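In structure tokens, one chain follows: the form predicted alone.
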Amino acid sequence: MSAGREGGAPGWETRPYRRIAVEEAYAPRELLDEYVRMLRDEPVEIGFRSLMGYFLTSTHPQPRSVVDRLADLGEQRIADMDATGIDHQVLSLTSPGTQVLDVARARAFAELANDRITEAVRAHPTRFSGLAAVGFEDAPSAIDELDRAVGRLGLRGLIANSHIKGTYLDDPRYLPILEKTADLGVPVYLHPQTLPDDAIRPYREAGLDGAVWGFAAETGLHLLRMITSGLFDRIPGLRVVVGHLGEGLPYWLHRIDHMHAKQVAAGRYEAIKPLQQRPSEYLRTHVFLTTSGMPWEPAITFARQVVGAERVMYAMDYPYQFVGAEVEQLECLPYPEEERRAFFQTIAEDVFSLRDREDETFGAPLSEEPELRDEAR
């Protein structure tokens, strides 16, 4: 492979900054095969059948292309990065990840995904970093896997593909996992999932359950639950990254603050308690936004205005929304060069601790746990 491809996309040496994309999906082939088996043999959730049934069983070229790219961590992915000018991807396990699996399978596939991502990062250390997957329903094993994936393999955060079988991260059962991410000093990337069965039907019947709107409704709800539950007060070191420019929440912050204050004063809901800050302020102190799927200057500029330019960074949403022209379009954002450098590079370096990547041999040797990896295969 040429030196240019190892260092970054062609021309990276002469650009004033490197382009880092931070919501870029991956799935082991074995997990995709397991999803196909579940679709065939199990009574899966409506959203899972709608989303993965489309991508994994359709013969249309578009979903087939997405699936092929999802499973690739080598030549195809790097060629796509080169063609679109992306120097570095932060890889994470695609939605729904482990979160539709039973405890044993979730643990095994999380380990498999973490091993595969680590192998890719070792092979291409200037092109890839990665986030860790865990099986959320068993907190002790999730914490052990975070210790392994972050502490030993060098992954840079935790991917949470939104709800876990209809439960959300404000549930006390997940508190130890989130405390662990804070202790390790890594962020949680809150990524969309399809809505749970008790919420999806009106979206599904209108064809609006996916990325067109349902994902934002579900994940915006998830982040707002985390805020209003007081989760960030209980874990001050918790940092969350959320894509799609905050899933609509920045537009609603004034109304959310106003109505939350009225609810606290009235004592209307048991779940709504006083917070240390207004809800909007947590987006300025604990949350970072990415532009995944939202390469639109008016929305980017608005988000920067309401949460702070230092909290908004670039993501593409590869391979689901793989539109190469967006990179050059975003090069024309009407910001000073130093702010574009932060947008494309330095915010991601800070949030995901990427600045040591150039000089290190990434990660420790993979652990030998064949019984778990064999189970996943």
Given for the second form:
There are 2 protein chains.
Amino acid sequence: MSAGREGGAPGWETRPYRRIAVEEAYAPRELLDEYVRMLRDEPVEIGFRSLMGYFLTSTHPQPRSVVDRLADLGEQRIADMDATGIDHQVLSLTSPGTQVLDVARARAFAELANDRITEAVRAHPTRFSGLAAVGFEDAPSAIDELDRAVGRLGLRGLIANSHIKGTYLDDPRYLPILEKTADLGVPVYLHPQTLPDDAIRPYREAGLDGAVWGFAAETGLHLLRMITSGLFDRIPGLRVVVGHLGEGLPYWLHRIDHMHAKQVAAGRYEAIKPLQQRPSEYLRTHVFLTTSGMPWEPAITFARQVVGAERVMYAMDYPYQFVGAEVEQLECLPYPEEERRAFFQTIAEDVFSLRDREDETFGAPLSEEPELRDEAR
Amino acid sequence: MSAGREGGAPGWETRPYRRIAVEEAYAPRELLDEYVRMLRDEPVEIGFRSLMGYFLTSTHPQPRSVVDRLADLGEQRIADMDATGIDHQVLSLTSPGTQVLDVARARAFAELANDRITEAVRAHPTRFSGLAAVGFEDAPSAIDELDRAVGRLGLRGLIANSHIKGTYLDDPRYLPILEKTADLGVPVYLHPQTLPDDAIRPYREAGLDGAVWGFAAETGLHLLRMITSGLFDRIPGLRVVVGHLGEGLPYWLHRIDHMHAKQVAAGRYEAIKPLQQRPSEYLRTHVFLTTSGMPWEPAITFARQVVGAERVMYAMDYPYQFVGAEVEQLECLPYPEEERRAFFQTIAEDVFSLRDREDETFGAPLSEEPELRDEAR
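Mind pulling up the form predicted in complex with a further copy of the same chain next to the form predicted alone we just looked at?
What follows is the entire complex, opening with the chain shown before.
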């Protein structure tokens, strides 16, 4: 996706790099309507009610603006990208996505989201790429959908909105899905969700279950579980992209390594076994970080220091965190221009195979155009 | 506590500063015996069983060594301090301390711990200071005990081992205790505990409920609750010392401020109200960090950068993390000698009033010597 042939935000032709934002949220309007119905008619998880109940029922302009933007993949979104200087978004189904739905609805809404994102990519190939959603609880259909959405529609990874009804991706039931993702050569984007019902109480009662703190507690735990369960030893080709500068793990690498080694030595837990690497090393071999929601130079510089500058890339977290000034601040990151180019452009191109896309399919009709399914419509 | 008059670890006379370690754990043998009895005879919290069940029943030499050292306030401990170059320990009752006991036992064991620590301070005034334990659930007796242990015995702060049966220090029931602590001019040391029963499951099943991750999740949440509840606005004199380099909060300061401001603006939560400062600012006005369990230059340097070098001091986390080489590594921190002196000595002296102690009571009989109580013996 070199500058010069395809479009971008105004001024892109003269900038030394394109700005690619990789944790950018989308939700089909039908899914938001389904959430509204569930919130009204069904017992739902505490965190889901706290998060989506807020966004979908608040009359405050702030959440209403988020919801309007979530469902748009056209003029509004591109205008916002133009206004903030974002050339390209990697789209993904917003949290909790399919992960609060029953098996049949999860499958149908995953397909709907993947179709919609594909339509947007085709309509605006220089401005959008996308990740695939699946219904995690039915591994065979999830694998089929990965074949379709990644293999045939050209989506560039798998979105996982943290826990699936209290279960985590280290659970053996998800192994075939993660193996398939690795086989397809695309990463898993591990995105936050609210904590499960049996972990959320001390956060919820204090109003801290959302992005202010609970998301990080949930998602940091999830990433660490993936590491300490040995998942990356079992699937060496598995790559995980994680937002919010690693959901806190970079700060803790020394302590995690120290305490993990102690637990392994003492045999304290059945679940804690020797790994092929120190836990911290997986952040340097299998994990990439993005700056979604963390446009803060001290933390970005620290994360680059401890996991490697070549593993930290830009994300905005649109439309949840949509602050144009942040892009300008990040343009002033005190790194050599070549590193800022990596940060904004080339790491994302590598991790999400965006250059391949340009060569093979960008703007061109797919060789085999599937009919968009419509179970969920 | 200037070098030259009182003793320290071998070589202290010629070193440019004393090394004071401020999160150093102690447990009366009687309390450990009581824990063993509870683990055998009573339904106990999941985290308590995971943590103390491990330490008190494992046959592995690693936890056995910890338990032996926890209960010692004499030759073993001083030999360990000498071997690792620690001149002075600020002692505190180990987690979960009194916070898993019923009200009567909590009160009795707090007094016992405070008496024992006082005895050690009197026997080795240059080597030990101590913090006071209380039974939090009975505020009047906790206040009496603070008057006794801080006001008369000369202990230098209050130890709080995170949640009290699932409740947090922002709960109004604890306000009188915290006001008393502030009135006495001493800090609260907020120390980790395992997560409450209704938050621990995703950690416990993965073997991540302990120091490797769960401690931070619990204690970081606790500190943030104290901030966002407005506790520091309500008690401006309250000072909190928190270990493990701030339990993750320093890494998140930008995001916490951003999301907190959004929540306040949108009125999302009843519990989230305007504060007199941004949340991050309380870390620069009311909170001090220690390096317990985090002897890692990149994180220490980052924490100093974002909260101020004058707020980050040394702690070892003895006997849980007892690694002599760490002291030598920290001697090589790339800061000016005056800042290393602050890090190892003078910040602790200021925060815990250790210089006052030397002037007034160190090595001298207290003006009013109380009889040591013995309800718990």
